[in-house]
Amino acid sequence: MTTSNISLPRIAVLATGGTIAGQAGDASKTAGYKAGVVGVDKLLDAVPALSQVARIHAEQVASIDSKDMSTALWVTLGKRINVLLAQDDIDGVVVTHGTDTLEETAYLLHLTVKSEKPVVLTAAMRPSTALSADGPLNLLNAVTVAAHGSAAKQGVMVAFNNQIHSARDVTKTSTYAVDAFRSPEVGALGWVQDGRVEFQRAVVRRHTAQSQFDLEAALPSVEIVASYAGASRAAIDAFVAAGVKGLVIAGTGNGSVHATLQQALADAIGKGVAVVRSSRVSSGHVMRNGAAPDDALGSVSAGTLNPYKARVLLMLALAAGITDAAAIQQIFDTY
């Protein structure tokens, strides 16, 4: 789909697949439905406003449900993004993705997209046959932020039911509403509505042009323990033996660990695995030192990063070749 109007931007939109390309057999089911089935000729067509807001590149990169998202299709994605960036007539990216593992994504591309041009994020919790469908506004919205010159510099957004997020701050609060993302911590960058867009604040930490990483190295392979009552080591002393390279645990409360898994991670630290402690709380904050002997354990505080952030973070970070504890704690602080 491409519009005429050589005045507006041109926007490149990257279909993934997920709950926005979705097609069920019965317009009133939300669920039972089978994710990224839609191509990206379809979902365009579906929003004929578009060609008011923008011109059109459209590429098909993938068309799977995100929770089978692989860390392979993040770096294509990736990839794909900076080629397009870097050129001249494209003035911003949208990728349209499941809601599953849409933070995640968001997050890593966050991190390595290497342009201030506006890259955004949008999703649907309802798929495209079912009455009041979400992702035509949705995708409408995110093309106009995409579009409109106060995004630039804000590093990779999500929009969704008219408020726009930062990756960074940004996760999945909901199983079924159509106001399912939220950024407990900060709140919205801002929103956009009928064609107006108003950022209300602004990133602070460094992202995109700013970061540091890159796909050029091999992602390590990086898992999330979960502490809980009565916790076994039996998962981590397994993914030790299988050589991970990192480990998160999503904590209880301020982070804290079982004391069972305690002693399982200072043996892992031992054998060379770097640790993040983050929290399995929604909103917050995790304080080295606030609820585990970092300082002795050797592990890492992952601040408001919730587990699965916090593990892109990680893996970026080792790829990096930055492996000591005391370097991996300040791209925490920094990122």
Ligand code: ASP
The other form holds:
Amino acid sequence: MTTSNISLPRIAVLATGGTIAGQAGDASKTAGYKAGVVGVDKLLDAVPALSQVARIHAEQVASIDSKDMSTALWVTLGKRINVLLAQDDIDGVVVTHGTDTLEETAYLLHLTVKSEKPVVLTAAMRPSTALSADGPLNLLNAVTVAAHGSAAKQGVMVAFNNQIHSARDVTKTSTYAVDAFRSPEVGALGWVQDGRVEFQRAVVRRHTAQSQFDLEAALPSVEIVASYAGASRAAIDAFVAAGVKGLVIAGTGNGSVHATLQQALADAIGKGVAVVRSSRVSSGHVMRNGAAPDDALGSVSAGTLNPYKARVLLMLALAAGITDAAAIQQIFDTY
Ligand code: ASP
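Next up, can you give the form predicted in complex with aspartic acid of this protein, since the form predicted alone came first?
Full assembly next; the chain just shown is listed first.
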């Protein structure tokens, strides 16, 4: 679909699937639907007001449930966004996505998009066929943000339920609520309502055009292991045996690790595996040498990144050839 008012910004909408493109047999059903079946043209047609906000260039990049997101699709999506943003006739990008892995994709793009133009991800908690579907308004708001001058240089954002979040901070916090996305500790970047966009803070950590990372080298295998009462070392040993290059620990509290796992991690580090300590707690930060001896262990603390985002950053660091623990810590203190 291409709208015509030549004075409006031109926004590329890249669809990847998700519940926003979901379909159920019954409008009263908000669970038990099939995600990623409605095409991008139909999603856009459901929002006639878009023609007042932007000229739309639409592409169907994938049609998946985002629980099945792959690193290969991340690379395809990221490269396509960079090609589009390098064009003079594209002013911003909106990505429609499933909510399940939205925060991971958003953070990957935040670190690998090479442009100061706005990139905004959006999604929906209710399928397109549902009573009170949230997708159409989220899509309109995402395009509104991407088309707004103040959204440049803010990095990759998530527009959801009238809020604008930074890709670095946002996380899914509910399995069903339409206000599922929050930025614990730091809060939203701003808000969007009825065509008005307002930013209340800016992102301080390095991102997008200032980021050193790209999607040229293959992303290495990095896995996540949780610490909990009675944890065994079986998963860590299996990952190491499988040739993993990095491990992220979803630790307890301040990234603390069960003594059994800590020994397994020490052994993994001895075999050249990079280890980052994050937390399974949904807010706060993990202090270096706070709840585990990073200096003695050779591990890295994730700061405020949750395990899923810490994994993204560790993959990019390793892909860039950064393998020394001190250098990886520097990366985690910068991005
Ligand atoms: N499973 C869906 C997905 O992530 C959930 C959603 O989009 O809300 O694609």
